[in-house]
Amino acid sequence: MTSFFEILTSGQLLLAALITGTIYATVGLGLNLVYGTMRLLNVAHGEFLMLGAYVAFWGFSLFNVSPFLSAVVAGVLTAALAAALYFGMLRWCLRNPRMRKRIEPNSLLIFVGVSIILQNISALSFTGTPRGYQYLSGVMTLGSISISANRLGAFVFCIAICIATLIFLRRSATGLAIKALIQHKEAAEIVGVNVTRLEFFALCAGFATAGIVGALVSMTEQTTPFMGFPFTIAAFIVIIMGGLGNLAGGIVTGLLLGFIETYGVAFTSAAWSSILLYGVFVLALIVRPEGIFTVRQVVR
C-alpha cells in the first residue's frame, strides 16, 4: 500500500500532474488568448489540434520529418486556416454592428459548423482508421523517475509555449497591446491600438497553438478525426475556471487540474478522477464564476 508520504514525495506523481497540467495549460491557452481579444467561442479549438496531429502523422510517415519540425509546419497551416476563416466569414461578422453585439452566441454556431465540417472532411480524406507512429518512443530514467522520450520532449515545448507568451504579453508593445485589449477594448482602442490588426494577430497565434499541441500529441497519442472533442472540453473547463480572457490565469488553472487529476487518483481511486475534476470545475463556477483567478471589479 502507498503511503500518503510516499505519494507526496513521488517524483513520477510529479511529472505526471506536470506533463498533464501543461498539455491542459497550453491547449487552454489558444483558446483563451482567442476569447480573449475577440469573444469568439471557439468549440472547433480540438478540431485544429486534430489538423495538427494529422500534419505530424503524414509528415513522419511519408516523409520522415521530425513532429517537432511538423509542429511548426502545423502551427503556419492552422494559422493560415484561422487567416482564412477570417477573411471569409469573421471578419464580416465583426464589422456588422448587429452581428458583433451577438458575436458570443454566432461565433458558438459558427465554429459548431467548422467542428463538424473539420472533422468530417478529415474523416473523408484519412478515414477514421486511427493512426499512429513510433518517434522517441523509448524511456528515460532520471533516479527513481522514468519517462518516454516523445512525452518528455512535447512537455518542454508546452513549458516553452507558454512561457513564451507571458513574456511576449508582459515584455513586447504588442503583447502590451494584447492585453490592453483582453482589459478593455474600446480604452485600447482609444489610446491607439489596432484593434482590427491585433484581433487578426491573437486569432492565427491561437489557432496556430491548437495546430502545435496536436502535432505533439500524435506522438502520443492515437490520431483520429474525432480526438479533438475531449481537448475542447479540456480547453474550456481551463479557461472557464482560470477566468474568461485570464491568459497567466488559465496556464496556472491548467496546471492545477492537472494536480488534482493526478494526486486526487493516488489519494482516492481511479473511479474518482472524473468526479474530482468536475467536482471542482463546479465548486469554483459556484464560488467564484468569473474565474478563480480573475481580479473581482468593484464598479463605483
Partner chain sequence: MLDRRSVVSALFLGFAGIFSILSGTVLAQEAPPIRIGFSIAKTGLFASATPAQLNAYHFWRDQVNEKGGLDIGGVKRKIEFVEYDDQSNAASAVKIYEKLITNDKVDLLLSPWGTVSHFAIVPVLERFGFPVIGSTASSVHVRELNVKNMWFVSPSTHDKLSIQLAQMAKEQKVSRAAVIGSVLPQSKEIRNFLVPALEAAGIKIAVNEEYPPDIKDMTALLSRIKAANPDGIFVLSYPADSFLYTRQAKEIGINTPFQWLAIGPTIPAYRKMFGSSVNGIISMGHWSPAQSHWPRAKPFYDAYVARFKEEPDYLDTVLAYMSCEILEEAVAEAGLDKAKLREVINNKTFDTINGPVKFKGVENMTTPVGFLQIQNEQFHIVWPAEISTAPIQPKLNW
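Numbering follows the first chain given and starts at 1. Rigid core: the largest C-alpha set superposing within 1.5 Å between the two forms. Quantities reported herein were computed from a predicted structural model and do not represent experimental measurements. What changes on going to the form predicted on its own:
Remark: with the core as the superposition reference, the CA shift of Leu276 between the two forms reaches 2 Å or more.
Having seen the form predicted in complex with the partner chain, the form predicted on its own:
The text that comes after this line covers the one chain and nothing more.
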C-alpha cells in the first residue's frame, strides 16, 4: 500500500492538483468578473463552457482544427452570445431602476432559463450521446511524473489567461477602472468611469473565458449537453470562498480547490470528491462567510 508520506510528496499528484486547480481558477475568473462588475448570478456559466467544448469537438472532427485554435473561436462565439443577451435583455434590466434594485434575484431567474434553453437546444442538436476525440494524447515523462500533452497544453493556456488578466487589471487604464467598478460602482461613476461600457466588456470577457476553458476541457473529458453544471458549481465555490468580486482571491481559491479535490480523493476514494468540496465550502461559509481572502471591515 502507498504510504501517507508517499502520497503527500507525490510529484504526479502535485501536478494533477495544479492542473485541476488552474482550470477551476479560470472558470471561476470569468464568473467572478461578471458578478463583480454587474452583480449578475450567472448560473448558466457552465453551459457557455459546454458550447466551447462543442466548438472544439466539431472543429476537430469536421475540419481537423486544433482545439487551441478552436478555443479562440469559442471565446469569440460565447462573447457574441453575451452581447446578444446583453442587448436583448440585460441592458433593459440594468437601466430599469426597479429591476436594477433586484438585479441579483432577477438575474438568477434569467440565467436559469438560459441554462435550460442551452442544454435542451444542445441535446436536440447533438443528442445526449457523450462525444470525445483524441488530440495530443501522447504521454510525456519527466522523472517519475507523467502527463499527456493535451493536459499540459490546457494547463499552460489557463495559466496564461489568469496571469494576463491580473496584469491587465493592475497595469491598464481599463483594468484599473474595472477594479474601481468592482469595489464601488457609485464612486467609479463619480470619477468619470463609463460604467455601462465596462459592464458590457466584463460580461463578454467573462463569457468568453468560459467558452475558452470548455474548448480546452474537451481534449480530456467527454462533451455532453449537461457537462456544464459541475463547472458552474465549482465556479460558485471558488468565487464565494475567494470573496465575491475578488479576482485574485478567486484564482488562489481555485488552486486550493484543486488541491483539496486531488489529494482528498487520493487519501480516500473518488466517491468522496463532491463531499470534500462541498464540505470545505460549507465550512468556509461558517468560518469566513465574507470569503477567505476578503479583508474584514471593522465597524467603529
